[in-house]
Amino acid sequence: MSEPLIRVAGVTVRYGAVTALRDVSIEVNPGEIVAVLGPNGAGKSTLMRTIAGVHKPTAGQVHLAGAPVESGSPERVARRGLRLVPEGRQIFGPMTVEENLRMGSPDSGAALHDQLDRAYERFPILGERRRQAAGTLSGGEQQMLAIARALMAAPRVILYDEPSLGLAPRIVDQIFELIVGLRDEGVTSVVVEQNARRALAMSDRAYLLAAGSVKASGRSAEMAESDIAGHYFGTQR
């Protein structure tokens, strides 16, 4: 079997007096949709940014493709291939449609033009609404912004945050399709989501968290008939 291309080993984070991480450690392969799964409050967004290094771990390692994560360091992370599209999407909301893609990408030129083609191409609403402020958006259409920045440096490996929060079922079925997609495109995804019989049925393997710790994993087929993830996800929409 090849290396992880992410792995967490016993990280543990704080903030002040709180434990938000507790000696997590998880795997994601190459190619792989993983997710993982929790309450509010049980550290996900935490581990995605601790992933993306953005936290600087109390105790543990994070890797990526075999070197260690730069705590502090998002850009250098980023321009190792991972990105993340942070739950509330965060985009530039004064800023057009195409300046915000543009600030995806560390290329100019002929490039940089292929990849909004491409952009356009996945996403045709945006190709649409291109000259428009972003802030203006709907909320399926700022989430679809939020993914196609993130895919205009050709990532190996993305992190999603929530990405159905608030989001119409209709527009959920495409953002799931379109990571499902990206798997078949060799992109690897890492996704937080509090919908978790959606996840399950579209990641090949799962971790549920629960109060900054690893309660359950394995392949998503048989945590969604396990005993604890059947008493878990019945409280799920």
Contents of the next structure:
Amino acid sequence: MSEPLIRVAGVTVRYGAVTALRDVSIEVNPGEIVAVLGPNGAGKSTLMRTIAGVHKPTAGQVHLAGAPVESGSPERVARRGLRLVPEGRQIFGPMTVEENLRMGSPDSGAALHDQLDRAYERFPILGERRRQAAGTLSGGEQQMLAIARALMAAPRVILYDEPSLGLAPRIVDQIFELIVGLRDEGVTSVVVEQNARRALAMSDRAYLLAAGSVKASGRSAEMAESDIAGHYFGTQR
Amino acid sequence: MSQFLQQLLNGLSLGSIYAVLSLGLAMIYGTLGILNFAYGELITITGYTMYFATQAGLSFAAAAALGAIAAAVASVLMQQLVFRPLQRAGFVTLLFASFALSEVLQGVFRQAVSPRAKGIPLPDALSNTIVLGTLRISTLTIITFVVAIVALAVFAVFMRRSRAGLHMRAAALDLTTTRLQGVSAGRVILLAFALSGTLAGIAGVLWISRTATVTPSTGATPILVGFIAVVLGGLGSTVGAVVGGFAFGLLEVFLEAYLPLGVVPFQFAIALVAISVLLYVRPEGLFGKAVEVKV
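With the form predicted alone in hand, show me what the form predicted in complex with its partner chain looks like.
Expanding to the full complex; the earlier chain stays at the top.
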């Protein structure tokens, strides 16, 4: 087995008196899709932002490709090939679609133009709206833009925080198909998702988070939905 | 009619200085949420640099260029020495830090230079007057307006066309998401202070060219005017700051020209009352965005 691309070892994150993550350990191998499931307030977004370098763990360590993540410096983590598609998309609304895509690229000149051409080829709707303010796009188009922006840097791994949030089922299908398609291109994915059934169906492995701790983990196909539902509804500890 | 046109030109010229001044202040607020009240001291630093440079025998143009550069360097030093160590502090802490910095610098100017005004010799060309029909326009009015408009245009092109400008606009919208794209927060912030200082330097040269003197408290009026223009235009909006600057310049000149003589001493107070009424009707300013508050 190759070395994990992401290794989270015994991570605890506190916001003042509140403990958002407690001794969390997860691993993500190259080429995998790993789902992180759990009810609201489980600490899923905190985990994503800690891996991306936004939050500093109070205890424990995060490694990316064998080297420690520079906590508190998300730009350095991004330059090492990790991109976060944040909850709520967080596109730059007043800027145009193309400017949002340029934000995702570390390059300029011909390399940037090649990346833009590839983005428009993959997402033709973004090409049609390249001069439009990103804030005027529909929710689904904004999610596509957030993913396209992440892909501009040809990342090794993409973290998706609630990619289906507020989207129509047809658009969710497209987004999940895209994530699976990207695995075939060698892009590793970690997907935080409330829709457990959908997430288990598309992922290779899954972790269940509740109250800031990992409650269960395993191969997605083998994880029982009934156990997961118990944690969502608080009937299982 | 000719008096109106005359005052319009004067107002546009003064407003263009205020616009450049306010833009530099708004930029730092937009990127970092800091209202830097030590920004006025950058104008004073420009003035003292011009004073010492002209005393050393340099031409006015060379002294002006050095003055603008000195303001940009001082702005970067402010960021590195004061605001960077306080980067995790809240708005009020940063506001008071900027007040403290302003007071420290004024104290240094008083002790190291002089509490008295220092004169800066202006070239004769700046005091010439051009007559166009019934209009009498000083070359200083024209040069001020042209320099300010060129500075604003260069700034706009830089922000629209350059990669660094794109990063700065994104950082002003959402710094964390900008960093998640691999953009260095440190570089964006440093550039914002350098640009803000350059704008303060250009505004400083134009300001000093009108007053021809510099004192330890030269920056007090510009920072007040800049703050008013930024609030009038809408906190966080660079376009609003420019429009606010022009609006306040025009308001000041027209009130001075058209108010009865006995009321002129209250000109500034009347301008502030007028702006207060406007902000009562539109609290977000001319170009600011209304913020929804959930209760």
